[in-house]
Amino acid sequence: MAFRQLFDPESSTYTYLIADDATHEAVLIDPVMEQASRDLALLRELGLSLRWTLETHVHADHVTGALAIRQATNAQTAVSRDCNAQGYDRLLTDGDVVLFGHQEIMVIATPGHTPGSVSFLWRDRLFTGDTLLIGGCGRTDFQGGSAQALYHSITARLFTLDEQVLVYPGHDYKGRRVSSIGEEKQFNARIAGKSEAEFVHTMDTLNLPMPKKIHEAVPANLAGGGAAALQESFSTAAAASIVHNISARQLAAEWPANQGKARLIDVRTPAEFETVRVAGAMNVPLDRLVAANLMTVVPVEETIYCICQTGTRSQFAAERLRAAGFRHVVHVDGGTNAWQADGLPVVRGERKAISMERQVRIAAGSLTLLGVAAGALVHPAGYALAAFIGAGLFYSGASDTCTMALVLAKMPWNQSASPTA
């Protein structure tokens, strides 16, 4: 068995290289855009052959090295399905098992740190990425963080798994390289002996500095570590045209004093719009956002947060309205969900909406349950239903879009007369 703990020094990010030694196949954790040469030479000095990349969850402070190395070694990449990322091979959920050769990885859901945060446990290792550091926990004030989340994630999944359990984090700020369950839940000075009160309380006043190349980064990350994690640094064009992110709550402290000098344009449907928004947010849905109409009474030197429920949809739209030549544009993580979470008011309609994201999975479901049961029952020419579906997704992921989203947005149920602000 071979096993690697590999460092960044500019991010201090923890890579973890795995191999089983009957078949010489090896996953790798968290790599690491800047040290994927490092990455590939080890593989080649170890005569290993990479089956998976595997990521704890969308990273803020590092552009991750799974695309580079994927076209280098023809590696599968897997995130959790939690992350709503495109571009990877594999959307991970709870309980999920990662084969390798003769070894297995199984995934434990982390949520707080991001939602999408998970752990990987392998014998009597466990991968935290940033859930459960040594002598710490990873920040929850962006990305749809929770504090309350991560304290479950930690006290009722972690610290329930055996007390020898070797804990290797995915930071270290401190040149420590690895802890155990039983040391953490004794000296974690974040959390061992604390409330959960007493922990959102810590994790509420922290006031941690934005990491460095949370811009960069996280769009980055989102595609798969796609375009932009190819280059090893970025151009003065492509940096110009970064869209910034903010937190539900800063939202809520820079919003008031900026209306009239800033527009909050939820990029939702209309009936998702009227179910529940922002006060004060004008509806301009994704498929109707025109910026060069926008431009005509949006003047492009005025600040534009893009808010949708999720934060997808919100982080398409900024994108468009950067690229079109606004020059303050600012995506909302977390979306209205990640407000609502924070317990910010509301303006409820008296309309019920299904959001977007669950309509797209019901209509696919259903087209190919329909398709199934018509090659089965009636003729085989049905199953085409079922395959024309598969592909549509395919592409959807492959070219980050959703054709079935633009078609169902159109459609009469998610159309509204009333006003949008």
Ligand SMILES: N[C@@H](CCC(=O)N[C@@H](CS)C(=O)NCC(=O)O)C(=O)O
Second form
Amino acid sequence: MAFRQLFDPESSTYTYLIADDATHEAVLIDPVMEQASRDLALLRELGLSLRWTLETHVHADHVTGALAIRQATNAQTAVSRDCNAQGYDRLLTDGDVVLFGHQEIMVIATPGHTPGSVSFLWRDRLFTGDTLLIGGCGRTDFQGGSAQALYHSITARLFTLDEQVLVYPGHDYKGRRVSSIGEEKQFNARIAGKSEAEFVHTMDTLNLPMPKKIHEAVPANLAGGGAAALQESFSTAAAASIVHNISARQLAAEWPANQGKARLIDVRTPAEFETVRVAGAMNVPLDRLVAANLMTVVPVEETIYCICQTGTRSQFAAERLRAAGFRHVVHVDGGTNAWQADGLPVVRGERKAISMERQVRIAAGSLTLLGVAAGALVHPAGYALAAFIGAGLFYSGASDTCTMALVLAKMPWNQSASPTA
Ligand SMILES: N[C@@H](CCC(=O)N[C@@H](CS)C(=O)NCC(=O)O)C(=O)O
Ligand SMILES: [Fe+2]
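Got the form predicted alone; any chance of the form predicted in complex with the ligand too?
Below is the entire complex, every chain and molecule, led by the chain shown above.
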């Protein structure tokens, strides 16, 4: 099971990711729009397929990431029916069960912070949104909040759960991450040992400033993405999570003028790079491309163009860099082959490296031949080698990946001729 507690520093919001091991299906609780790219990258990195985004309530301090994420993943969105919100795929009520993979999440209506506030119970973990915070609770002075209702929700619905149940709040403004029902019953300053009247009095005299984004967030979250302006920002967030493709011609139009403001990374082997390359490219072979290292020299805002021989390796490189947080990653379709086919100028070295694609053909061909010869002349087991290479080539074609190329890239003849390169 994958479980993550993610944090948005601007609104101090916690977003939770829960995934089912067996099926790789996942849910996100309370995603934040500005963090949609982070969440999408994490889903990709963990190989998860998102089924639901769940809202604990209509938030007043941030816009939900649900719609941006739905656009990018086909996940369904859900919010409580009592929120009176539009545009969500599912309206939840008390006692509903949300299913994903072999997992169940139970919906517990906990009105008070807002009339539609709910908590989600998954196994021994309770996601309380703003109903119960660590050492505190959500305010009740806007969005139809009610201190009486909140008192009832916390004491009668949440404090009656097992004391071992872990409390994961919707926010924390002091860096605390998790608590338990037992701890909150005993230590929560707002409610532990307090009568309803005392609690209501405390809530009525908090005098907190309004959340900074309330006028943007509440209509957006109520509209569920209906507003045109919001749709636009959602698409921007979704677009930010993908790698852009350009043709070799487009690169030729953009790159020379952008040198100094952008990077062109050639992810082929040093030998291929030294044979022929686009001027100004820097060589970081795919098997040595570590995004975190690159980040120490290239700012994440800088545009990075990725190029290889045919456009396969550069696609992997671009996705790796994008997922690691580089914001403008561009992949060159067709690679150096397309660049040369378009008659664009190249830098040629002394070396004549055999292209990776030809090396794979030569290696696969010789191994198959060897397998058949060994099978016929030495031992029938030799045929297995030929069959293995055949299966490998089929898999490589079907998945557009090539393990053999990765192994060949490490061979000495594919390394740089000069020790410094
Ligand atoms: N300074 C924050 C205030 C956020 C705020 O008021 N949060 C609400 C939840 S939406 C709350 O109930 N806070 C409880 C508290 O501050 O004790 C902002 O501007 O966003
Ligand atoms: Fe809230």
